[in-house]
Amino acid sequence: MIQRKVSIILENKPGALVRVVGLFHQRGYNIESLHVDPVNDLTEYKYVEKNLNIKLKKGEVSHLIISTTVNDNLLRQILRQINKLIDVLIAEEVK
């Protein structure tokens, strides 16, 4: 088991954070730390706009970073499950 950080860009809508945290709870994964910020400078997230063919607006998305301790297989499973959530634009491991 290795300490991992998962970076999630999600729509800033009511219930979005609860769904992500709920996924961890339902699967029995432990969240060691959680940090959420609204995204005001969208220049860093142009790759999300390009990959999803959308136009992001200031205050429309949040950046969520979750620290957890999991192995490689569990991390892949967590990322697949998070990316299926409706308000999540992209979830990836922070290297």
Given for the second form:
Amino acid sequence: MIQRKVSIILENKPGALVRVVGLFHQRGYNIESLHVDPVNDLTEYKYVEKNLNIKLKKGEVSHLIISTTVNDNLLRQILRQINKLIDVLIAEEVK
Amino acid sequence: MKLAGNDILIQSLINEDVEYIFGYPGGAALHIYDAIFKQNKMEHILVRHEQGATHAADGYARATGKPGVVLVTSGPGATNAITGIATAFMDSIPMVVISGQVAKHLIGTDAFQETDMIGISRPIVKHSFTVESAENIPEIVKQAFYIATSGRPGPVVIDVPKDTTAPDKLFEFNYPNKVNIRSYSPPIDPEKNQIERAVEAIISSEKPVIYAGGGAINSNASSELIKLNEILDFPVTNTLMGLGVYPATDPRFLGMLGMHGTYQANMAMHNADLIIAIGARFDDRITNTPKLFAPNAKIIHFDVDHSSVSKIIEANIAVFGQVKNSLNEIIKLCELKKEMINTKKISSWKNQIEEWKKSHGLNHDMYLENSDDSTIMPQAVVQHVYNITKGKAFVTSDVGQHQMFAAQYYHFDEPRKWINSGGLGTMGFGLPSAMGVKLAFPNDEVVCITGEGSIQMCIQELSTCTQYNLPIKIININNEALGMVKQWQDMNYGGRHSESTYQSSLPNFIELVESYGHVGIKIEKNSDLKSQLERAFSLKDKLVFVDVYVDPDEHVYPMLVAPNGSLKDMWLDKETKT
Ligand SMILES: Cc1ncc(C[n+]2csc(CCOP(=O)(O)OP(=O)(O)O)c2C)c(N)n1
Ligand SMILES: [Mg+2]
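Could you give the coordinates for the form predicted together with its partner chain, as opposed to the form predicted on its own above?
So here's everything in the complex, that chain up top.
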């Protein structure tokens, strides 16, 4: 098992972050590091707009990066669980 | 039109075609209750405990397919609803729970009856909302109903601070007719190449089994499943949650699988070379030890929820989409390729299954065999109920041995007729869920098969049944013990019955139900069983509570051997293991 980084774009709304963090605990996954920022510069986030066919506004979403040590299967499961959260736009592994 | 927040909330529910709202009032919800009083489009059902409200709404949802709606006050009202929300969550039942909350300026101050409902319910809801202003209510209600009912359904909580429903502040009311949540788009139609791969696997299989669960019911895919199997002609098993999605009286039906599944269903799964999983999630009560599960089987998994696929058992072919739509696609392709199905090999596979059934299948005629003076067998009670109701009743259940006997011996030919808490296993579910079903289907027979342990967990709802005149039939399979616990203690703890009996403290159920205005019938003799059950069902407009004393030492079999067993490892009776 190696440490992986998961990148999550989620709505910048009260309660959205805690759903992601809570999910790690509920499902028994460990969070080793966590970083979150509101997205003010959208230039690097064009792919989100393209993938979902939406237009983002400044500060409307947050970018969350979590590192965790898991195997491939569990990582896939974590990503699927996070993507299921209603406030999450995209969750993927940072390669 | 200008309305106050409390009226906006109620009008929004009316716009969602809500016919019943199950609830219990209290301080933080009083503005909302006043709005309920002023309208007559939606009926409020006053339960006796908020757990009852959630289970009743849940029963309504399971029977109708429409979302169940609950209204509770803040603090204890909200926390009392938690068990019912968790029950709905585990079984993917659409539900919208509106909880009152203290006014916004009091939040975080430990105000009277303040509790963090959003926080407490977070792990057991599909999503939740806090109302910030009355203006947002229509949008939130619209989204809540959409989220609760689409994709993989589930409960949604709307927490409503009291000030947002104040009657003295008016807002423009416009109910949205469309909903769009940019971060939420559950799959609907399957990918074509997955369907093609699934059909390839189907035509090359020699020992196939269809394994369908609650997801197929949620997707209303019963008729598609039947149609598919008219082409395939494969053996079918259902999970506890899936009973009824495939007709139990169809000769291809193997019965339920899993922990207390039939011998033939478990053996067929274990020895299969192809398992077609349809809206089923390989729960631990199904797989037994996952690494020993169906060692030679390829898995095709139809599901709407990505996270359910390859979670426990790796799927070789995953078909994401609404199960109904996916089945419609596969039906088309199977129709074209049906000549290629290996009917010859499959026919010897079916013979093998028939042999299994003959050797250790369930005895569905137990009721005929017991003599007048023998103790009453719980299985025979269910068999009589099945015969008397002609297999057409809605049957709700609680949790324990009686639940398993009901699942094994009542043959459900239609979906949404078997209503039970499969995932959470919530004792207390049976009676209130039956109320929800009876309200939705007043002209149908609604039976609650329960145990003397479970019924006491929500017995207060007998009073609700009086108020709303709900003539359900309660069959209390009374073994004077927490039978399922006792069975485990017999099997795994040397027969030490730690806290699983009541030391003669049970109430007189007959007097108890009579005090609520219902009819009680006590059955202690096998010779009375059939006639007294018939009498109970002949009292059409009465709630009848049948207290039937059964063999206290009976166990439920088959039972999977755990830990470290596979699906072929079963106890067949108290002495025999496979
Ligand atoms: C709320 C709740 N508490 C505890 C349990 C654990 N439990 C499972 S079955 C059972 C016994 C149920 O007794 P009864 O309702 O009389 O049914 P029986 O098994 O005797 O038919 C218990 C305590 C549970 N499922 N739900
Ligand atoms: Mg009991």
